[in-house]
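Form predicted on its own, single chain, as structure tokens, below.
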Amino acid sequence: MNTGVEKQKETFEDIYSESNNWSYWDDTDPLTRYLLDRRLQIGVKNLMKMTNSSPQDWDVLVICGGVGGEGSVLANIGFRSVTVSDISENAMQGCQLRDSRLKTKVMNAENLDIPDESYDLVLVQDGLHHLPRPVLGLTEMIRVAKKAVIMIEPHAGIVANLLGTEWEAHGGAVNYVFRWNKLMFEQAVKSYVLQMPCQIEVIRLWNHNLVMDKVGKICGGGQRGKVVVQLCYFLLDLFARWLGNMAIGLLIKNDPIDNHN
């Protein structure tokens, strides 16, 4: 059976070429920084409160992480080490370009090459649904965590079916945008550890980055911009809940070591 993977690392590693630019990721611009970094810091920010830890107590693995664009905010955001893996050795290549403080590893998603509980924090931002098997990607991402997984991804719900794309084209590589909600999330990461103890969340919230860079701008950009796109999220996240288009699940494994230390 034709898994897809070789056809995504060769249509990755075009991708990433040396032709494209990705300077976008270091843009210190108020309301750019705000729309790149918004979902990182809200999983972030409730995986700390839920394991009463700071980031500087964490190693971090990034899976299907490009050329580091995430792994920046997450090494400003402090934790105590940064890994970006990706399919594409041309993303590790810019990855290191961009910002030496990153760590790099070249690595199919669905086969992660390295020892169980590798890492403290395994994450994924909008990786999953470019794998041809994203509940493998998301079982290998339970594996290598020591302590806790974030993944950041498509919510399913009625805005997703109505508006959402059910295909991405990448060049020669198509891929079905999985979308999760909380039930799939729990079955997965339940089916996994099977009866280990952990504790397991899922944010429902908004994000249309795209729309809201537009609104930003017309508005004057910058630090106004941003003001303004963070209270029309902040009136979108009121009906999160019941329709929000995108899931934070979060997976904290509550095992005898203590996860604090």
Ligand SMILES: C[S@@+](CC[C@H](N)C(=O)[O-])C[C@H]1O[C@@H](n2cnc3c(N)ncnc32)[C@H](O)[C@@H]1O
The other form holds:
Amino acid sequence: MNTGVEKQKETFEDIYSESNNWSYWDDTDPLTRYLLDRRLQIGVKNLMKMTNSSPQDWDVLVICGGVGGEGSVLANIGFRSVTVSDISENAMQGCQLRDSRLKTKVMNAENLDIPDESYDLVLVQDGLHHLPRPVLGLTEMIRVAKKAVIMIEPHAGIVANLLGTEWEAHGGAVNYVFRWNKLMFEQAVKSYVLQMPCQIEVIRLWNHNLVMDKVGKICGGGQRGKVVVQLCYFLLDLFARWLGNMAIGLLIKNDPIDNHN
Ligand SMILES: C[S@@+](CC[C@H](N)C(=O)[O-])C[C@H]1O[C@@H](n2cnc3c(N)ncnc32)[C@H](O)[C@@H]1O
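Return one more block: the form predicted in complex with this ligand, after the form predicted on its own shown previously.
Shown next: the complete complex, the earlier chain at its head.
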């Protein structure tokens, strides 16, 4: 195992064993719920529109899924089955305790221990930049996806250069914050799928949940805070195409609408 992967595993085993209170993922407060669900809702809504389908026809695998917060959101959205994977065994135990609807599998995202095309959809959120080889993580997702991939990761650009961190440190592990853009996503995808007809999209948006949580709470929290934050994100997203700090990469495999050129 690559030492970067080993360090991440050690660190996250500690993080996930230190606390078994992951209940914030199940919070029903409208503001918190909006912040937790927003990026996943946008990714799934766009995918369903692009494929003209509905979540109940899809089996999903989440990689780098921690204690399954994203998995629960996807189960709430109505996906047929949701499997959460992570390199941390403690995370998978926490996931099983948190939400019995979720299946779990301990796996290294750089070397997924499952056959090609095992799941209809493979999704990651805030996970690839913890890998020493983020592009390998993406191509593994593509390999094990039958129909589509959703990648929710930082977007490169001026805001990230000015305000973003280059390195993240959790416990003893350090990771480089790898940021994407449409060209990079397209190139990584095409190098792997070659001339397979695919749809490739990158949605660029704003995401700063810590700041937005504060703004929402200052404005009264709950439903009222949610509306204020929705308005803030709406205004910020008017400039997101040029300045957004978050990328939602969407890949639909074997799709006759060919966006390769
Ligand atoms: C910042 S956390 C995000 C977790 C989850 N997506 C969430 O938002 O709650 C990064 C996750 O990546 C996992 N991870 C790090 N390296 C990994 C690897 N090589 N394979 C699979 N998971 C890994 C960690 O254990 C951790 O759960």
